[in-house]
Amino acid sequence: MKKHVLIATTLALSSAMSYGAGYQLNLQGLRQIAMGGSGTAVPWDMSTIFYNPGGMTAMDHWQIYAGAAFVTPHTKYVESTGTYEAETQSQTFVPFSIYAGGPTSWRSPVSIGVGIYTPFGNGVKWDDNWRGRYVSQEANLHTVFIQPTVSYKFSEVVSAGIGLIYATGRMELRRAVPIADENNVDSRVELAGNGHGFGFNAGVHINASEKVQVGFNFRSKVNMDVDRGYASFTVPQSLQTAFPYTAFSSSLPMPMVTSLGVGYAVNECLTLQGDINIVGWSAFDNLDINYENNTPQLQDQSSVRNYRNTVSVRVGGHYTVSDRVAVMAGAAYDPTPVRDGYVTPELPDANRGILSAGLTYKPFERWTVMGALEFASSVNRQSSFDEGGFSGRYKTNAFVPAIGASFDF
């Protein structure tokens, strides 16, 4: 009985965090969310904080910026038989954007601004009494990164600047657990904690030419450490000593990613751009979660994660129509780094293709309205979560309206 139910929990345990691959949100400015998420190259506003704070010193005038986008994704599973399926319940995720920034004083080469947004996020919720219960029912992970930035112009053609990181977070967790009561219900667990890291955001940008600019951008790695989560477990009264309620530590990273891109001005209206990102995935190689209270039973978790760095390939055009109105649309690749044989319900990644178009509007002279639409569908992917004994065909789809709004000062 006790291995039985030591071996219940740490199937029920040991992907607790596996939140980990493709949590990587691209929705951090309208603009870019409407040209597949490129942005590296081309300063469209107060955004370039996130996307390359070398290009803040491009913006000669103070700008406040505000952002949302609505993400309801939908996954459907089909059991390797072909004789079982499930779908994720409805749920709408609003990760945001706010930006603040400008130059120091009247032609300074040195700006000054501060970002707060959410780079990476996840939600996925079952119904309680699927067939992968006992992997998953419920997870969701919510940042915030808060970056007060500074930029400054060395010459008409290169700029550079630097933005410190302070992240904050929360992640949750709930499964079921094979252990039945005496009305044949399942035990459970849940899991929730908050987590804090640093880090920086570091760019540079280059006029190259009256047509092209060129933008690097380096995003270093944030490691949210959970110090001091909760777990709590239902289970049957003679089992609760075995099950104690208690705290535990882990950590969880947000991986580092490295841009390049390039904007080509076609001509006075027309302007395209891409970008190339290297995501660090492979930082999520491992997982610990480490109890405060361990009994014979409960004992520390450590699982294997075992993820890929992944390229994405982002590209978009921006074509002004006239003095109040711009139309914008894009494409993007963005690969799975999760390798065959981890994927679990928690989070069922896979290589997924991106189309997105938008329109900004100026009712005034300061103001600009921006609106956006990016659809995403994965591959069908016939993948296992080997550790968990669950396998099965899964299909993601997501459609992500967005509005955001900025005033010039």
Contents of the next structure:
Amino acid sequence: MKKHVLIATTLALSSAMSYGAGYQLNLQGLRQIAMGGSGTAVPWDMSTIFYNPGGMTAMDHWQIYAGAAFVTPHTKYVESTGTYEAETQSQTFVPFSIYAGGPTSWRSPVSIGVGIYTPFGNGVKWDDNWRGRYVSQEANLHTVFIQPTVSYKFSEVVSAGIGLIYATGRMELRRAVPIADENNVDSRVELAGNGHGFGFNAGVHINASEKVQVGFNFRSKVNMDVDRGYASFTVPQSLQTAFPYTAFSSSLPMPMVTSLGVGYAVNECLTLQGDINIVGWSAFDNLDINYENNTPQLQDQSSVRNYRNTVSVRVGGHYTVSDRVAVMAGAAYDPTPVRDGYVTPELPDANRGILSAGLTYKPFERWTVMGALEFASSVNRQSSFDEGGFSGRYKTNAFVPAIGASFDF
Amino acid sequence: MKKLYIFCLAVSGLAACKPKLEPEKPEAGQLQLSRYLAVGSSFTAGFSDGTLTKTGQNFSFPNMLAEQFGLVGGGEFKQPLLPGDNGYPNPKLVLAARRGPCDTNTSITAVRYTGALDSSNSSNSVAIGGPYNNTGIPGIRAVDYIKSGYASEPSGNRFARRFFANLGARPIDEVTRVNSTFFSLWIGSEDVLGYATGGGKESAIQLSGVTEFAAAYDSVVTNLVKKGAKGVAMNIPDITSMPFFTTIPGKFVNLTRRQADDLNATNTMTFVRFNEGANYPVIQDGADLRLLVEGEMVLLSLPMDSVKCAGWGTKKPIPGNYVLTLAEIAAAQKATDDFNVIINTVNKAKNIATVDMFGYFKTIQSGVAFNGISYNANFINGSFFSLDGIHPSARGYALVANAIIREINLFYGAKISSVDANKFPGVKFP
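To complete the pair, please output the form predicted in complex with its partner chain; the form predicted alone was given just before.
To see the whole picture, the full complex is given below, headed by that same chain.
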């Protein structure tokens, strides 16, 4: 029984995403989405609170900004040789971002603002009876970061900003447990908990020349600590005392991201920009679940994740068509942090390519509405989750339409 | 680029942009799998939970193999199915929450199914529906394959009698009525198991002789390959990798201070002094009474009621048929090793694939994970073995089938896909 349960719950909190590499979302600004997710160098609008707080002083007025993306990932699993295939159920997730900020007074070197955004998250839902049901049936992670931010303009060339991050989130996992009742119905476990953590986001913005801007940003790791999640087991009657309804604690790292970006104004209309992001995924080395009520059958668990750091590359172009209209396009390469042997159906991750485009339109002087569309596709990965003895091939595609609007004061 | 997106969205909807991914097509390689024949004993028949049932037959590893072969040119796979699901001839073992007559707590234990039994038709001959592709006969030893009249009345094997067209025939002649293009052969286990499960020298069935075994095994394989069939053959697992022999610890007699004192005060067996805590039981070894020693095995068949109510192991010796002594264990293991040498040598000479089940059962003992389930050799909870502690569960048989498929793929350059163990039921809890 012990082993049974070990496997049943060890795999529990391996997180939940199938869109960005790892469980990162790069959807915090409309123009940036449209430009492959790049945005560290050029402060296009108040979304720079996320991409580079140092760029906030480039805005000489207050702005409120809101956007949302509609992520509909599709993952397909096939066995390596044979006929079996399974697809995730269609679900749409809506990561959003809201920013408000501006100078403390007219021509002040100090700008303040706040950003509320969802940098990590998403979810996977497989059919309840699929082959991998003892590894995962459903997994969800939602996070919201709240970031009050201040930025200071040291000179016409250099600005720097820093924001504190308060992160709150929720994780939910559900899967079958290979203990059957007399009617051969599987047992199951559901884990759900709210977590929170703290971090910071700091950036420097440099106007290197008339044409060149450089940005450097560091967003710290945030440990999402789940202090009192609840685990609920549905098991045959004779085992109910062995699997009590119990609280659990766990922790999931939201990795640090170091970004370096360059923007180049080709001419008055066209700006090209590019980013390199170093993501500190190696922070996700183990996943531990500590149950408050242990029984001989229900022990605490530790599962090795062994993620590796990644470097992603993002490029984009912004073309101003007229006073009212601008168009954008971009591309990115986002490699996976998940090593071979650790690929779970909760996070069927693989290196992925991204293509994107978008447009902005100013119907009125102070209003801007924005739309973007992104397509992400992973390589077809032959992979295994050795701890659970689960292997096969996965491929994920996601379409991400996004809309947003900003208002300038 | 945007045009492309709009095209994709508008013309064919999101569905067209779903990931396109196909599994690799299975291939038979050099194998011709149109007529697959399974030859063997209880493992091949699908024996599980201490009996044979229709469901067990359908969850036999040969039936699972046949299904995978079906994807690469395999043909019909006929089994001599029983009419019912409650067990033939004994009722199946099921898990139940029970309190024994001398227990104070209920516990979950394996007990014989007590509901209505299957129709008496179970013993009727189904030979008319043959010849069968799964000829697994529970209880048959390798040495029995070349014995004429093995299935004949009155002492003949009742499983063989169910489907043999000619009861007087040698089993090897009867089972090869299917003119196979490919066969699986797993015999020899019963040449050891009958002895071991019966308590060694106390058993009605003794270990097969090495010379006799060699002659029989060679004859069986020769018969199977004589028309050019290719095949895969399994060797014999070690008894110490089965929970039937390993579940009850040597020092299983647990006593309180008071119980130990009482026993010591009244005991006439002067060589025994019981202590508080875990004690070795007293056993009958031939004419001698003695204490069990470390390394000796108490069999899962030991009636725990007798231990608790009648003082077996403390006031009375445990009969020798529930114990394997060190000498008996050594004899069983030596026979296993000797037979496996013969199996490997003959297989090699006849150029058929060999699956090292001896090694694979050891692997199970140390634990493996497959499709999210971890398997080990623990009784009830290890997932691999059924409630009899010797034969695999349906999921265990799926793992066995996969071990065989791996070897077939390797030996014959085929790409047969593995069996999804999760399709099959696990141990059911009340």
